[in-house]
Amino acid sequence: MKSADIIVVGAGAAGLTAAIYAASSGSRVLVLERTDKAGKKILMSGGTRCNVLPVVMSLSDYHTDSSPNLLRRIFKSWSVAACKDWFQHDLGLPLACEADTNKWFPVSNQARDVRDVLVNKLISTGAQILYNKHVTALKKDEQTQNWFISTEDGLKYSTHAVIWASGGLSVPTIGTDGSGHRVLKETGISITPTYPALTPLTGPHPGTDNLAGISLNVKLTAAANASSREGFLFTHKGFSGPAVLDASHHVTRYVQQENTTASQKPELSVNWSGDSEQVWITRFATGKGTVRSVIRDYLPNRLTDALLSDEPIADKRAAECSRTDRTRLIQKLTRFTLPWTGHEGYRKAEVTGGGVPLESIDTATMAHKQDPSLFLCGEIIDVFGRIGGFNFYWAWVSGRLAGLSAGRLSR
């Protein structure tokens, strides 16, 4: 039986960070990774560029069913600026600011470089990573106070402290199938229901033609919460892009709930240009061309034609439209109800919603209140951020705090 002072389950963003900080205490650290590579999600992120961090963040960029005050306490442990300095100065990874998208990327634009500096730093501490180690059980010996971890290959490992960073259920093709949640449940840990978050939605496009490939900036309102996120994309099956992904959890949670009524269905309302009704009133009143030509000045041609496919005034002079016609048209342009029918689930989800509630975690240490030698970090916890490096920041912050705390405990 192999033993270590601290065992980290999972070599993703949170797990690697936790292991680095745990090893910095001088503890013997062992990382058990289910797949054949560390940081697979890092390698996939940002179109393989990896948006390491947001430039700025606030609590409103995150969603949790727990108290936001608990989340605030964790983020206070490490600022975005301090985290950026860690990457640049401690890990030696130069970052470049993409101010217009509020993101920090590696200067190389290679996600592999982000993963590699983390793994190299971890190895330099003397810690060890074992690959293809699928954890199937976690048990505590109350007499010795040691944890025993079993893996699918029949081996067992013992440790004084465990850092659980097994991830969620999103992108199951890389091994995140929820088995980490199952193992925790079997130890008596309470977990709130999980759901896909930041996932594309399905549904028919406006008009009769498929608008796949069209992208534009919109203002999307979901369940009465306005979002000014840029980026809306028509896909072959429906809709995607940051504006849609950030709002998708309203849909996924509704779909998986039982005994819901039609009145509870969340409405997604799209302002196709982000401009106000008054702006459009002025455009139509002063426009010298047809309704179609006026709209085409501000929206893609194919989308314009789709929105006007059932409009008898489409080719009428804009300035000659009646108030009734203009009001109907402007509502379609500024408050279009997106006809979603479902979502693409965990297969396309960026992250997982739900998980271990913050109320059950000591936010000063990331230890579970049920046992001070069991630490949690990353996607296993009921916290996720919007698109744009926010979920990586959560992984770095929660992983660091868990690693530091486990290291203090094992000394």
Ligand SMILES: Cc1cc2nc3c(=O)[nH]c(=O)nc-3n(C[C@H](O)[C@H](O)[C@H](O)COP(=O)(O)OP(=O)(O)OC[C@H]3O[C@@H](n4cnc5c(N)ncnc54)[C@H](O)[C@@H]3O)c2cc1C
Given for the second form:
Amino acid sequence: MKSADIIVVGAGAAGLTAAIYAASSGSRVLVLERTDKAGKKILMSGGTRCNVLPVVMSLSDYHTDSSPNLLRRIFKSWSVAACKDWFQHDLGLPLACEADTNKWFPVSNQARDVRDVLVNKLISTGAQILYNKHVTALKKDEQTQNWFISTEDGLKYSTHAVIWASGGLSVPTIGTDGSGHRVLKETGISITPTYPALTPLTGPHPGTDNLAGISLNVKLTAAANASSREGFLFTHKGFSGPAVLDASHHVTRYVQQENTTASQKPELSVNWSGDSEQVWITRFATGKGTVRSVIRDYLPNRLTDALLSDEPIADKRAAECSRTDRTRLIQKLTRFTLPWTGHEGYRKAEVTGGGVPLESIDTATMAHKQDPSLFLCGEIIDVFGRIGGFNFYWAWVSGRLAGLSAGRLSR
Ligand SMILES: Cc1cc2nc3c(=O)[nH]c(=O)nc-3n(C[C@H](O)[C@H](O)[C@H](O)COP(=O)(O)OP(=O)(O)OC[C@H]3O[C@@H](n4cnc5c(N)ncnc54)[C@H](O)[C@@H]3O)c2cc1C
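Swap state to the form predicted together with the named molecule from the form predicted on its own:
In what comes next, the whole complex appears, and the chain from above leads the way.
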């Protein structure tokens, strides 16, 4: 049986960071990774550019059913600026800020470089990664206080401390299918129901044509929260882009609970150009051309035609519209109810909502309250952020804190 002071389960963003910090204490660290590669999600992230961090963050960029105060305490352990310095100076990865989106990317625009600096740093600390090690069981021997970990290939490992970083259920084909959740549950750890988040929605497009490929910046309102202007994309099956992805958990949670609770169907309301009703009233009142030509000045032609497909006044002079017609049109332009019918699930989700509640974690150490030698970090916990580097920031922060704490425990 192989043994180590600390065993990290999962070599994703959180697990790699945790292992680096755990090894910095001088502990013998072993990482068990289910697949044949570390950081597969890092490699596919940000359209293979990897949005490493946001420029600024606030708690409102995150979702959890746990107390936001607990989340605040964990984020206090490492600021965005300090985390950025770690990447640039300790790991040697130059970052560049994309000013219009407030996101940090590697200067090389290569997600592979992010993954490689983490793995290289890990190896340089003397830690070891074993690949194709699917962890299927976790047990504690109460007499020796040792943890025993079993892998699918029939091998066993023993350790004093475990860092659990098996991720969520999104993109199950690359190793994150919830097997980590199952093992934890069998160990007696409570996990709140999970749901796909940051996933595209399905539904018909306005008008009669399929608008796939059209992208624009919209303001989207969900659960009374209006977004700032964000990307919206018509896909073959429905809708995507940051504005839709950020709101998608309202839909996925509703669909999941539909048969069990009387919760109201979430309404996603789209303002196509982001302009106010008053702005459109002025545009129509002063517009020289037809309704269609006035709208086409602000929206893509194909979308304009789709929105006007059942409009009898589409080719009338804008300035001559009656108040009733104008009000109806402006409602379509500023408060269009997105006709979603479903979502694309974990297969396309960037992250997972739900998981281990923060209430069951000591926020000073990331240890589970049930056992001070079991640490958790990353997507397995009931926390996710919106699009913009917020999810990796959570993985780096929680991974670092778990690694430092496990290192202190095993010294
Ligand atoms: C397409 C896509 C693009 C994204 N882009 C961004 C972005 O640009 N910026 C951003 O902030 N976030 C992005 N995200 C989200 C981000 O990738 C995740 O938040 C982050 O990877 C979570 O890190 P983690 O270490 O907790 O989990 P993961 O990165 O999923 O790592 C978990 C690891 O554990 C392993 N594992 C699972 N079960 C077991 C087991 N039983 N035994 C052993 N090993 C196991 C898995 O194989 C995996 O390697 C993106 C996600 C996707 C899917």
